[in-house]
Amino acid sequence: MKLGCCYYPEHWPEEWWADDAARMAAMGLSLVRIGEFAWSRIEPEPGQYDWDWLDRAIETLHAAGLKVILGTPTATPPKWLVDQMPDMVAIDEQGRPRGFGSRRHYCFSHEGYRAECRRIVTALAERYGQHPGIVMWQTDNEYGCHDTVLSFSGAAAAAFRDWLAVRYGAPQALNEAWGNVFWSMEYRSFDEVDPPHLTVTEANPAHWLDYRRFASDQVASFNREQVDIIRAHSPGRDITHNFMGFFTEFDHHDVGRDIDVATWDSYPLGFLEQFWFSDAEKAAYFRQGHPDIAAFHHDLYRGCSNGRWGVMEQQPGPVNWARFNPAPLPGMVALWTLEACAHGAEFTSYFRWRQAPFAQEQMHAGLLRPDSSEADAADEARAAAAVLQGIGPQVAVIAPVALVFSYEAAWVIGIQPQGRSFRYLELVFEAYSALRAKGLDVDIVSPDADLSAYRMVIVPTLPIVPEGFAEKLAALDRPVLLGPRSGSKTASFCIPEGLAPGPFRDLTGVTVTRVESLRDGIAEPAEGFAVTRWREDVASDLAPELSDSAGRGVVYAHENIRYCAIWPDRALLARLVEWMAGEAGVELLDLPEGIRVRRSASHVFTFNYAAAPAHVPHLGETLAPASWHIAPR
């Protein structure tokens, strides 16, 4: 695995560039990402390009033996462009423009802005597409960051109507699919359809779902336009986009089909702080990050582009954007780096080389401080580079467990949670964490994936069942778990004929007759676990495999397929994992709290995320906090 960093030559005096490049190489870095925010320096006036500085920057890095990842600058259109076409900015759900003064101030549907993006990307690709120092391109930067996938602009409304016309053909077909007879919502033409915002109460959930599908398609087509240009002018170079953590606003599998390498931006401490984790977990993993946050995304994005993936931005110290921003425990930056390697990353790039002394990210640490002295992470980058050199190339292998992840499922649950604590990402993450806590490696895959090579398959929930997916599960002869709300909606967001689990009824032998959500703090008892958040009443000829203390069925097994009719707490998930692993003949490990294992084709990696030393039975030794053990398989 190669190491790199994100660098902004336009931020620093030119006389620093050569020294920076030499120091990067000496630190063990070989990749440098540049350019993704530099539009105003590349084109300071409309149609007037200033290439000289970028030419010299690329040459300086290349001369030091560094390979360049060049970003397209479309995430930060310059002020003159916004002034030329003020309607290019996105409009938020409350009808307010997302104005100039930070970044991502554009609407994916604005045809004028898209044309400008094609122009600037073409100019970049023509100039640098054959440069020997350019080994990869990054399209834009963090699609959707700062809630910018959904736009409610006039351009988005017009594009949505065109999208609906293609999908439904006639307004009456749309009215039927959405159930618009309800509340007299029927349309006479597609021109009458607006985006689903600013309604008196909630908009039709089918309207919302199609708007999310449309918005996701806009992101994918926006990206595809840039990819096509780069491929034409820079053949033989990989193309990537840097995705984000715990982000489901567009379908990353769709974008992943058009790129060569999926990358993501890894900030374990910020994600721990910003998401659903309990106060106890936030305290226990305050300076390390939850032991499954980084790994979850490594496995998710490995499944987004045919197994090729990397980390484009690795947190090297305190960040600036979370509610609280602690420094990593000594050793954690190196641990995060080596864990990416264990999961098969092609590279890990630290964000950023030097901490900026100005603007919005001046409190975000880098490998260097603003005065160019080394920050704590610099030595950890060196340490990681030495370990990587010692163990040699690592190859990911197919894991024993497939965890099925659907972006559409996230949209469905988000549109109609029915209980505010039913969070798709949390449910999937808890299933993933239960597997990892037992020492299992996991591949996170889309519903389109071939599941035949896996020994266990877990579908945390899949409200809308893609065509052919039920048949794919039926063909498997290994343990399968379907979680609550699976098969509960049709493609047009209706309750299926014959009730849930819809296409899964024959597979599971159950029918869901009623659902209820339980408020926070309610825990109805069962033997060894509790019923919280969500439960379903089930009619079945099967005797339940597990019931609650009142005798209501919780888990049903039909041959090799289980259906879980509640939100599974950690105790229930652990039990189900043990049962399925036993049936599949998959070995489990007895791992202490905070210890995680990952296997490559050649090595077994063990990591200690705990804040205290932990004795690891399978190693027969104790690991210090923020440390690791690597051994041949």
Ligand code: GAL
Given for the second form:
Amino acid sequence: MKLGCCYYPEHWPEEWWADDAARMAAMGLSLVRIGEFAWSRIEPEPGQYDWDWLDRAIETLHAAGLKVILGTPTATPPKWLVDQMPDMVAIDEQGRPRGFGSRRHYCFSHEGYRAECRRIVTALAERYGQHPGIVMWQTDNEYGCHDTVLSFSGAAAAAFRDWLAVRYGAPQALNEAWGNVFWSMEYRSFDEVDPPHLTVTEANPAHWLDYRRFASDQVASFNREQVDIIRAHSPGRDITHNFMGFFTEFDHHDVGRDIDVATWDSYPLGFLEQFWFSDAEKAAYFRQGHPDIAAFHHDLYRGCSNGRWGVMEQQPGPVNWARFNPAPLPGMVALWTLEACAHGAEFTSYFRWRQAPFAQEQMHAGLLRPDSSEADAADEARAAAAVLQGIGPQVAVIAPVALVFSYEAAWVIGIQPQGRSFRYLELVFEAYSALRAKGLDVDIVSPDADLSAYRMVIVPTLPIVPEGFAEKLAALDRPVLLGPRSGSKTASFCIPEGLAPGPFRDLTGVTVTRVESLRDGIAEPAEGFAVTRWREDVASDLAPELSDSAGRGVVYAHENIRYCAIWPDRALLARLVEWMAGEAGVELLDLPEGIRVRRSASHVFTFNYAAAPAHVPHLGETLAPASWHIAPR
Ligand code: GAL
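Would you mind giving the form predicted together with this ligand, to go alongside the form predicted on its own above?
Entire complex below, previous chain first.
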């Protein structure tokens, strides 16, 4: 695995560049990502390009032996462009334009903006496409960051109507699919359909789901336009996009199909603080991040682009954007780097080289402080580089467990949670964490994936069952777990004929007759676990494998297929993982709190994420906090 950093030559005096490049190389870095926000310097006036500085920056980095990842600058359209076409900005759900003065102020559906993007990307790709220093391109930056996938602009509304016309052919088909006879919501033509916002009470969930599908398609086609241009001008170079953490607003499997390498931006401390973790977990992992946050995304994004992936931005110290921004425990930056390597990353690149003393991110650490002295992470990057050198290239091999992840499932649950603590990402993450806590390696895969090589398959939930998926499961003779709400909706967001789990009814031998959600704090007892958040009443000829204390069925097993009719808490997940692994003949490890293991083709990596030393039985050793043990397999 290579190391790199994110660098903004336009932020620093040109006299510093050569020294910066030499210091990067000396630190063990070989990649540098530049350019992704530099539009106002590349094209200071409409149509007048200033390439000289960028030519020299790329030359300087290249001369120091660094390989360049060049970003397209389309996440930050300059002021003159926004003034030229003020309607290019996105409109938020409340109907307000998103103003200039930060970034991502564009609407994916605006044809004029898309043309401008094609123009600037073509100009960049023509100029640098064959440059020997350029090894990779990054399209835009973090699609969707700052809540920017959905836009409710006129451009988006028009594009949505076209999208609907293609999908349904005739308005009557749309009315039928969505159930628009309800509340007299019927349309006489596609022109009458608006985006599903600003309605008096909730809009039709089918309307929302199609809007989300449409918006996701717009992201994918926006990306594809850039990819096509870059491919034409820069043969032999890889193309990536940097995805985000805990983010499901567009279908990353779709975008992943068009790029060569999926990358993501890893900020374990910020993510722990910003997401659903309990106060106790936030305290326990304050300076380390939850032990599964980074790994979860490594495994998710590895599954998004044919196995080629990397970390484009690695947190190097305190960030600026979470509610609280602690410093990582000494050792953590190196540990995060090695965890990425253990999952088969091609590279990890630190964000950023030098902390900027100005503007929005002045409180965000870098490898260097603003005065160019080394910040804490510099030594850790060096330490990681030394370890990487010692262990050599690491390759991911197929894991024993497949965890099926669906962006559409995230949208369905988000549109209709039915109980506010039913969160798709949390459900999947908890299943992942239960597997990792027992020492299992996991591949997080799309519903389209070939599942035949896995020894266990977990589908945390899949409300809409894609064509062919039930048949694919039926062909497996391995333990399979289907979670609550699976098969509970049709493709047009209706309850399936014959009730849930719809296409899974034969496979599971159950029919869901009623669902209920439980408020936070309610925990109805069962033997060794509790029913929280969600429960389904099930009719079945099968005797339940597990019931609650009142005798209501919780888990049903039909041959190798299990159906879980509640939100599974940690105790239940642990039990199900043990059962399935036992049936599959997959070995588990007894790991202490905070210890995690990951195997590459050649090595076993053990990491201590706990804030205290931990004795690790399988090693017969005690690992200090934020430390690791790496041994050949
Ligand atoms: C990422 C983004 C970077 C920078 C970073 C700060 O979301 O891609 O440009 O803002 O966060 O942590």
